[in-house]
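The chain below stands alone and is given in structure tokens; this is the form predicted alone.
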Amino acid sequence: MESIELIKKLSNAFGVSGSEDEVIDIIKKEISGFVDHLEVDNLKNLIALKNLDLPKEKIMLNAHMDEVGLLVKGITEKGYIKFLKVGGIDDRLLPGKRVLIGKNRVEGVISTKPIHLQKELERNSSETYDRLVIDIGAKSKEEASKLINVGDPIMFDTEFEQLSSRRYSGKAFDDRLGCAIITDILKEDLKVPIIAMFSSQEEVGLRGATVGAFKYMGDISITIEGTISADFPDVRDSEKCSSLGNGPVITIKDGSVITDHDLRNKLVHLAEKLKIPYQFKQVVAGGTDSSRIQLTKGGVRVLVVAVPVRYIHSPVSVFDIEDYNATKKLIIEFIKNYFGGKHD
């Protein structure tokens, strides 16, 4: 259950893009003593180095710490909060959602007009985010301004919960699951040079990885993500992208990168040899830090492996712990088998 407790802490942490400090603190405490060097750079990438003195290929393990969310744009005279979106969020998911604002986690609710007062045209359309406000219970701008500042980040108020024996709900599984997997891997006694980059601001343009990968360049890189799963009714098989319970999702190509064919073939061969279930990403959509890492200096060979997640980029998502465990096992065994990571 150790991984579950780690995932819970990471999922509940405040980490909207540009405000990853809580996530950084959690990971630093977890991996302190298991790595040789820790640093936080100017863009708030957390970088951990391990065994770089060994004369072997250096492996970069990458996951991003930030989550999609909102940002305070202004305060109305009546004390309501106007906001911007941070990252890709469907406007239809916003009305009626609970949120937490700023470092003091001020509670609020995104406003929605009661259905009783909506005209027929309003019922058949959705409000865009710029027409919505957040209600924090303030009666005036002066009262709200004592609690809220323009520029404060806003996260969804979603607590990590167990849904069934294998499945859990919460927020920010994209990509706190990847962060948890790398944290677990760093605790393993792998005899290989590892650069672990927990990157910032991925959701707003892959910004952190662009800087972090340039300073500490790996010979290969494995980006570990939480990826799209749309395996529910009325979605065609070709559009599901991935399915919960079917193991790690291996990317051949997405909207930003083509992964290394040789490394990917080795990964697939190993999964089949060890009887670890796996699936390929079925929809060429989205992008990851791997696209920036791949283009660093003279180029880096990259892989992308992900845990399937339902309802990604929404206030609440769902994942299967067996997919998490299989993803972690596959990456550990891949390092051991192909890059000399076996115990002495």
The other form holds:
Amino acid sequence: MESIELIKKLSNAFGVSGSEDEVIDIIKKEISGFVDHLEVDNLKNLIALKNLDLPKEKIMLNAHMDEVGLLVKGITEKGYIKFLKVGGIDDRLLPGKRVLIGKNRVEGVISTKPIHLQKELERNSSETYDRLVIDIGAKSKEEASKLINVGDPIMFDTEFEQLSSRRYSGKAFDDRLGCAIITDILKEDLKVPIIAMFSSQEEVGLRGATVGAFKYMGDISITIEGTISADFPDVRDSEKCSSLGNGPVITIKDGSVITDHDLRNKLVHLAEKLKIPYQFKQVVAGGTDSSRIQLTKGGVRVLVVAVPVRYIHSPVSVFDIEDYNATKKLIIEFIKNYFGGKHD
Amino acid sequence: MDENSLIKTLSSVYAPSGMENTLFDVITKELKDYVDDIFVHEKSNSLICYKKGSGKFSLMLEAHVDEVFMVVTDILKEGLLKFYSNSIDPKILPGSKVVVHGKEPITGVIGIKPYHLVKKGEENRPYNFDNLYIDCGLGFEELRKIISVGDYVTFKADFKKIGNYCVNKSLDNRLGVYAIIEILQRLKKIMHDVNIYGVFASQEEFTSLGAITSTFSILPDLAIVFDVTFATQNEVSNDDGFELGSGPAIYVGVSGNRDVVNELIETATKYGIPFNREVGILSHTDADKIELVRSGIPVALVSIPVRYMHTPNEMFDLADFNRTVNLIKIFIENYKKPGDLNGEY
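Let's compare: the form predicted alone is above, so bring in the form predicted together with the partner chain.
Starting with the chain above, the whole complex follows.
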């Protein structure tokens, strides 16, 4: 299973928003030879072009490379690290987690007060991130300053791991799964003009895509995401957003965009015809790069298709490889059917 | 770091209270060439070893081998596990990896719903065992084949050297176990009067079953207990903890025998071994229980400071460990007590 090796590499890579370099390197290495042109722009968007000389409608495939994480804010006298959050992380995820800091991947643990020493009130309340520190085993500020700098990005220290025959756990499936699907698609021999944009800084306000879609503009755009699946017992059915194992998640509307009705109907029609399972995104929440791409120049018709992911924005996200494969297949078939000259 | 390899092994084995025998092979392998006898105390699932001295006096070195744990309380039709623990803070669990010890050990993750769906006011509400689940990537039927209610759940081991210190799960109390092993090994070529019992006791995190029953069986003249205590860290000041690297903490409380404690303190002072005094009423360790066995056993408690207790990131300083080992080794070498006080063996 080639995709799994690629997903593993991408999931383990360091790519907190603004520090996407490792992800760029991995994708570059994977796709060079399969594309005609590669460039990295000023915001660290990686853009790849393929078959743009064909006189057909151009399709932009895009996924963001960055992941949520933390940022070193300061070092205390005792050598502990204070930090900021980059992107939407629930403070309650932080205590007791292991992290890696900066390019040298300095190891640290986020502090937890022993349960024995917590007063009644502390036991029943949760810590906010600004009360926590990262312990890198340094004995002083001087010692810590030799290892890390203020401003260094911090990511969860976790390893991609197979849980069962179909399910895998790791970090950054939002949106390295999208990056992996596009990488896989670029390796297919599709006779269609493709602009692939691997965008930066999505988690801090869709910033990369805002400029990344400008230089090479597609006639249509498909944003490929890893999206929320909150299919747990204590979440109401109407709020689950999507469910693992039920196939690609197609967005009608989220917090940032209404996708193109005509294109989406074609996509759904195709999924029905090919008997590819699919689900609509239930909750009108979250935003994707598609909303910025849609506003580029005179406007772009956009679609959003996603792989459902449990526990996103955590070190232990879970996805199902069948969902990944179905999402990839649906997008490939869509491109072939509507842009490859095989209109039905 | 060669010196750390045994503590890495010891702390990476899964031995929740009641399942301590998983460690016995490791300990036996380390000690079999250094002691005269080594056997399992069957009734409590503890491991006891014996090293003969030249006199009649008997000293028991005790450390609990068990680790904190969770148990599966339900298997849900959604393919998730409900679980519970008395000794682990549920607030540290979101985003963790655990091992579920069913017919075979399997990895599970504890996830929470994404930040996007957290409603106003909800983010300050701490997670507890009522709203946390373990996800093993398996469906209900698959889970039922491997897991049953009551199965143990432990933190997933991941030993690492972080800066000056080392971290892993269950350094509480594999550090104590390691200390006894190290002391017995170092005593190989040294003449000592006292007969030494090494006790690797079960279920400290529950009822101190191993400590109480093995002490009754052995009836030592004196006992030294090895455990861990709190280190200073974020939100733990000098009031409650000891600086990492400042040496072992000798317990000075209502429980514990002051004569023995004073002898330990004298030894440390005489040989220039840095130490701290840990003050309390009861120590809430096996020492309190050992003291109450038969007609009372003189007992002292020596603890190694550890940060982030009862989490997968317990953190210690090797210097504290080495000083603990040195202190007790010297104490044993010099111990010459005439006569036999309890004297069953």
